[in-house]
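Just one chain follows, in the form predicted alone, and it is written as structure tokens.
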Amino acid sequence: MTFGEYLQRQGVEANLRDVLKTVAAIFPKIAEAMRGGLEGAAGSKNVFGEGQLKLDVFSNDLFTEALTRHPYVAMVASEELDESMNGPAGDEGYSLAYDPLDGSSLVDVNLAVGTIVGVYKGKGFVGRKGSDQAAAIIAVYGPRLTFMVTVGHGVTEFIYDWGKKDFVVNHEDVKVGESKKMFAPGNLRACSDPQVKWYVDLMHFWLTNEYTLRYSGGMVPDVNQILKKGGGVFTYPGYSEMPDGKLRLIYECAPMAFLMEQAGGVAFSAGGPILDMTVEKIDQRTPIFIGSKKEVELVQSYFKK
């Protein structure tokens, strides 16, 4: 079943799924520049301040070229921008969130590297809650090219067929167990401040009960590996320096929460639920906790101590 059948099947809309399909064909154009070593620095940098590879703003092309342009989308967002741009579609068009090129750092070595892209019905991003989305999707660029997507019924996987040029279906109904002895601990070096000596205390507990380590210091594929696999748990905790975290809201961490409910698990910020989470500003961050149930609530125990 290809990705159009699918979405058909699902019984998304019509102007929906022209959208989904419009981000799903970038994918592969990604995946092409990396195999045809488009690399190295810019020159330039994002609105965060980070600079950026010649791939950063190579995606970000890619994906603001074809959505500002589509007639059914009515704004975008994206975390290389330095604010957001309209397109065609009035308030009944949708609005997209994107990182172009999560993890672009891993390139020079070789790492799996992902997109993120989150989807809103109507115009706009301030004031919505990431349960507002209409669909996410996290793209990995990897051995293989694949991509997992809810539209609010469950998570799917589609792997890309070079042969036949399109998407098909990898893995229907990928589900997280509630416990799963395997974490992927992000920001570190959040253990050397003692006002997050939960953080230590938590690493001690995963380690001292054979918990398996599978981090490789990129948010997409850590938990692409959590919905694989089964279960586990993703962390990226505030510190002294940075209390929310690096990792934005609209543009990380909603389109992951929203996928991982989907699929059984739970995300989770300092306060809440991460999709009960308002948006303020489109470049809000926010710490995350994301996985199985059980492990997720583990985290919290040790975070509210």
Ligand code: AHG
The other form holds:
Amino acid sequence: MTFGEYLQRQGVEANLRDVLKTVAAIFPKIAEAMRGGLEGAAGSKNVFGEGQLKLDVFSNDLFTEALTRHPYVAMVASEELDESMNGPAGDEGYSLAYDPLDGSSLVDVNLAVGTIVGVYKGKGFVGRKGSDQAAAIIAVYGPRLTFMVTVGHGVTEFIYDWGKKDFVVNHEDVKVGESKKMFAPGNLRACSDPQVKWYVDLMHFWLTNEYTLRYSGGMVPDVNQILKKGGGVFTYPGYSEMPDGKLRLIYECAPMAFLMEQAGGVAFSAGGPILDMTVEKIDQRTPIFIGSKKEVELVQSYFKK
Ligand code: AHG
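I've shown you the form predicted alone. Could you give me the structure of the form predicted in complex with the ligand?
Below is the whole assembly, all chains and molecules, this chain first.
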């Protein structure tokens, strides 16, 4: 089954189908640019002051060019852009928040990277919640080109068939179990902060209870692994230097949370479920604990101590 057929079978309305197919068509272009060896610094910085790579700029341009002209797109916000941009559609259109190439600094060492997209019905992001998303996608550029998608009825994985030039189903009904001894601990720097002693204690628990470490440094492949392997936990806490951590709500955490919840897992910030957080500004950050329900509860039990 192709992605187009899947969307139709899911009963996704025609305009959203069109938007999602436009998004999916960008993924092989990014993969090809990486295969072709596009690398190096672009000499510019994004809104967060982070140096941009040529690949960041290239990937962002693909999204911006395709979506800001799309008749059913009302607004876009990109991790690589200072401000959101309007599309031609009004309130009846869709708003898309995306990180065009998450973990791009891993490309030159040939590790997997990804794209993250959250789609909201209507115009704008501020005042919305992750639970308002109509769809979420994470694409993984590794040995294979795959993506996980939800339109609110479970999660399905697609793989790109380079011969057919289309995405076909690779894993139906992706499920995350209640527990699995696999951990992906982001921001271990927080362990040197006396305020975050709970993270050291949690680490000690994982290390002395036969948990398997699976951490690549890219949130997309790390969370994708939890979805594919049916469980585990990914953490990225804040610390004194960055109380809300590094990861952004609309570009990274909300789409991941939507996918995880649709697969049967959970995603929490320090205060509550990620999907219940109201977007106050487009560059908002949040700590995140995401994965199997019981593994996230365990993290929270340490966090609350
Ligand atoms: P970026 O958006 O700058 O490419 O960062 C990637 C993210 C995320 O994928 C990963 O989990 C996290 O950064 C790792 O960051 P640190 O190595 O700085 O902790």
